[in-house]
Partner chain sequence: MSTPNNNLLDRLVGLSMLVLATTVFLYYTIWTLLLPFVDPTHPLQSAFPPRVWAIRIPVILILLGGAVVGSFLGMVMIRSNRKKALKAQQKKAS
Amino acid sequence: MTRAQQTLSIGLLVASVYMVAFLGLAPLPAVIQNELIPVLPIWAIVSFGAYLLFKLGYGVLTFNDVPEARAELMREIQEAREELKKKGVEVD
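For the sequence just given: structure alone, the form predicted on its own:
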(Lines of atoms letter the chains of each structure in order from A and count residues from 1; the text may use other names and numbers.)
(Lines give C-alpha, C1' and ligand atoms only; values in the text may rest on other atoms or scores of the structure.)
Protein backbone atom coordinates (compact mmCIF):
# COMPACT_ATOMS: atom_id res chain seq x y z
CA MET A 1 0.00 0.00 0.00
CA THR A 2 1.46 3.34 -0.99
CA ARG A 3 1.66 6.26 1.40
CA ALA A 4 -1.06 8.10 -0.49
CA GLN A 5 -3.42 5.14 -0.23
CA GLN A 6 -2.65 4.78 3.47
CA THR A 7 -3.28 8.48 4.11
CA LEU A 8 -6.50 8.40 2.12
CA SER A 9 -7.71 5.31 3.98
CA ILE A 10 -7.04 6.87 7.38
CA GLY A 11 -8.68 10.12 6.30
CA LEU A 12 -11.80 8.32 5.10
CA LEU A 13 -11.96 6.31 8.32
CA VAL A 14 -11.72 9.43 10.48
CA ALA A 15 -14.28 11.26 8.31
CA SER A 16 -16.74 8.39 8.49
CA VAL A 17 -16.40 8.09 12.29
CA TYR A 18 -16.96 11.85 12.59
CA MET A 19 -20.03 11.74 10.34
CA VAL A 20 -21.52 8.90 12.39
CA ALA A 21 -21.02 10.97 15.55
CA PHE A 22 -22.20 14.24 13.93
CA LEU A 23 -25.38 12.74 12.48
CA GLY A 24 -26.24 11.12 15.79
CA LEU A 25 -26.13 7.54 14.50
CA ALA A 26 -24.06 6.49 17.51
CA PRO A 27 -25.60 6.98 20.95
CA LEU A 28 -23.62 9.69 22.72
CA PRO A 29 -24.47 11.87 25.73
CA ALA A 30 -26.28 15.09 24.80
CA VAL A 31 -23.48 17.33 26.04
CA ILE A 32 -20.93 15.62 23.78
CA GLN A 33 -23.33 15.49 20.84
CA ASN A 34 -24.33 19.16 21.03
CA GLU A 35 -21.19 20.89 22.30
CA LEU A 36 -18.13 18.81 21.46
CA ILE A 37 -18.80 17.14 18.12
CA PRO A 38 -19.62 20.35 16.13
CA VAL A 39 -16.32 22.05 17.08
CA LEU A 40 -14.13 18.96 16.71
CA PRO A 41 -12.93 19.81 13.16
CA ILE A 42 -11.79 23.26 14.32
CA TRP A 43 -9.86 21.68 17.18
CA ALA A 44 -8.29 19.25 14.72
CA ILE A 45 -7.15 22.04 12.40
CA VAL A 46 -5.74 24.13 15.26
CA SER A 47 -3.96 21.10 16.73
CA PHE A 48 -2.51 20.18 13.34
CA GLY A 49 -1.27 23.76 12.87
CA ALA A 50 0.34 23.76 16.30
CA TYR A 51 2.02 20.45 15.52
CA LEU A 52 3.40 21.81 12.23
CA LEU A 53 4.69 24.96 13.95
CA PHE A 54 6.40 22.84 16.60
CA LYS A 55 7.92 20.61 13.93
CA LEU A 56 9.19 23.65 11.99
CA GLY A 57 10.64 25.25 15.13
CA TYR A 58 12.33 22.01 16.16
CA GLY A 59 13.81 21.65 12.68
CA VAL A 60 15.21 25.18 12.82
CA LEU A 61 16.52 24.60 16.34
CA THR A 62 18.36 21.40 15.42
CA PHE A 63 19.60 22.61 12.03
CA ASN A 64 23.30 21.83 11.76
CA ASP A 65 25.78 24.33 10.37
CA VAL A 66 28.17 22.85 7.85
CA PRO A 67 31.28 25.05 7.52
CA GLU A 68 32.70 22.88 4.73
CA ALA A 69 29.59 23.39 2.61
CA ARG A 70 29.77 27.15 3.17
CA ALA A 71 33.42 27.24 2.10
CA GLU A 72 32.65 25.16 -1.00
CA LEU A 73 29.73 27.42 -1.92
CA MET A 74 31.84 30.57 -1.50
CA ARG A 75 34.55 29.02 -3.69
CA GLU A 76 31.99 28.20 -6.40
CA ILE A 77 30.61 31.75 -6.24
CA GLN A 78 34.12 33.15 -6.68
CA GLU A 79 34.73 30.83 -9.66
CA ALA A 80 31.47 31.94 -11.24
CA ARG A 81 32.40 35.61 -10.77
CA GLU A 82 35.77 35.01 -12.42
CA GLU A 83 34.14 33.25 -15.38
CA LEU A 84 31.65 36.07 -15.80
CA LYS A 85 34.45 38.68 -15.68
CA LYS A 86 36.27 36.77 -18.43
CA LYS A 87 33.10 36.97 -20.54
CA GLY A 88 32.78 40.71 -19.91
CA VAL A 89 29.93 40.68 -17.40
CA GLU A 90 30.40 42.96 -14.41
CA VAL A 91 29.42 41.41 -11.09
CA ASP A 92 29.54 43.19 -7.72
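Quantities reported herein were computed from a predicted structural model and do not represent experimental measurements. Residue numbers count along the first chain shown, from 1. Note that the rigid core is defined as the largest set of C-alphas that superpose within 1.5 Å between two forms. First, how it differs from the form predicted in complex with its partner chain.
Once you line up the core between the two forms, the Cα of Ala71 stays within less than 2 Å of where it was.
Next block: the form predicted in complex with its partner chain, after the form predicted on its own:
Here you get just the chain by itself.
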Protein backbone atom coordinates (compact mmCIF):
# COMPACT_ATOMS: atom_id res chain seq x y z
CA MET A 1 0.00 0.00 0.00
CA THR A 2 1.53 3.30 -1.04
CA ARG A 3 1.79 6.26 1.25
CA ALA A 4 -0.79 8.16 -0.81
CA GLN A 5 -3.32 5.34 -0.54
CA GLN A 6 -2.74 5.14 3.19
CA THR A 7 -3.22 8.87 3.69
CA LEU A 8 -6.30 8.87 1.48
CA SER A 9 -7.94 5.99 3.35
CA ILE A 10 -7.27 7.53 6.75
CA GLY A 11 -8.62 10.83 5.47
CA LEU A 12 -11.79 9.18 4.18
CA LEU A 13 -12.28 7.38 7.48
CA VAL A 14 -11.97 10.58 9.51
CA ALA A 15 -14.23 12.40 7.07
CA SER A 16 -16.98 9.80 7.27
CA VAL A 17 -16.87 9.63 11.07
CA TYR A 18 -17.07 13.41 11.18
CA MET A 19 -19.96 13.44 8.67
CA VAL A 20 -21.94 11.02 10.85
CA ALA A 21 -21.44 13.26 13.85
CA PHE A 22 -22.03 16.47 11.92
CA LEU A 23 -25.31 15.38 10.32
CA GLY A 24 -26.64 14.13 13.63
CA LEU A 25 -27.03 10.60 12.33
CA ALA A 26 -25.71 9.28 15.60
CA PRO A 27 -27.45 10.42 18.81
CA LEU A 28 -24.97 12.50 20.73
CA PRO A 29 -24.98 13.13 24.49
CA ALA A 30 -25.99 16.76 24.86
CA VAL A 31 -27.01 19.90 23.00
CA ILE A 32 -23.56 21.21 23.91
CA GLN A 33 -22.05 18.57 21.66
CA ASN A 34 -23.85 20.28 18.81
CA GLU A 35 -21.84 23.36 19.55
CA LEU A 36 -18.53 21.46 19.63
CA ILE A 37 -18.80 19.34 16.47
CA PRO A 38 -19.05 22.26 14.00
CA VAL A 39 -15.83 23.88 15.24
CA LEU A 40 -13.73 20.71 15.02
CA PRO A 41 -12.42 21.24 11.45
CA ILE A 42 -11.27 24.79 12.12
CA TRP A 43 -9.75 23.67 15.41
CA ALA A 44 -7.85 20.98 13.51
CA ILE A 45 -6.51 23.52 11.00
CA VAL A 46 -5.43 25.96 13.71
CA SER A 47 -3.79 23.18 15.72
CA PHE A 48 -1.98 21.96 12.62
CA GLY A 49 -0.67 25.47 12.04
CA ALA A 50 0.46 25.69 15.66
CA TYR A 51 2.17 22.31 15.34
CA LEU A 52 4.06 23.41 12.23
CA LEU A 53 5.15 26.64 13.93
CA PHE A 54 6.31 24.61 16.92
CA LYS A 55 8.33 22.27 14.73
CA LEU A 56 9.93 25.24 12.92
CA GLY A 57 10.77 27.00 16.15
CA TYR A 58 12.26 23.86 17.63
CA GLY A 59 14.41 23.37 14.55
CA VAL A 60 15.64 26.95 14.70
CA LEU A 61 16.34 26.61 18.40
CA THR A 62 18.42 23.45 18.10
CA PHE A 63 20.31 24.41 14.94
CA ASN A 64 24.01 24.30 15.73
CA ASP A 65 26.90 25.92 13.92
CA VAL A 66 29.66 23.65 12.67
CA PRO A 67 32.78 25.82 12.39
CA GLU A 68 35.08 23.02 11.13
CA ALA A 69 32.69 22.16 8.32
CA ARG A 70 32.50 25.84 7.43
CA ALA A 71 36.31 26.16 7.32
CA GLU A 72 36.57 23.05 5.18
CA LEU A 73 33.86 24.26 2.81
CA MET A 74 35.61 27.62 2.42
CA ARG A 75 38.85 25.82 1.65
CA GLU A 76 37.16 23.63 -0.98
CA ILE A 77 35.56 26.67 -2.60
CA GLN A 78 38.95 28.36 -2.78
CA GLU A 79 40.56 25.29 -4.38
CA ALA A 80 37.78 24.96 -6.92
CA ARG A 81 38.09 28.66 -7.73
CA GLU A 82 41.84 28.38 -8.37
CA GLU A 83 41.47 25.24 -10.45
CA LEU A 84 38.84 26.80 -12.65
CA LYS A 85 40.91 29.95 -13.04
CA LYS A 86 43.77 27.80 -14.35
CA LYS A 87 41.42 26.46 -17.00
CA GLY A 88 40.36 29.96 -17.89
CA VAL A 89 36.97 30.22 -16.19
CA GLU A 90 36.34 33.24 -13.96
CA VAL A 91 34.11 32.52 -11.00
CA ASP A 92 32.63 34.58 -8.29
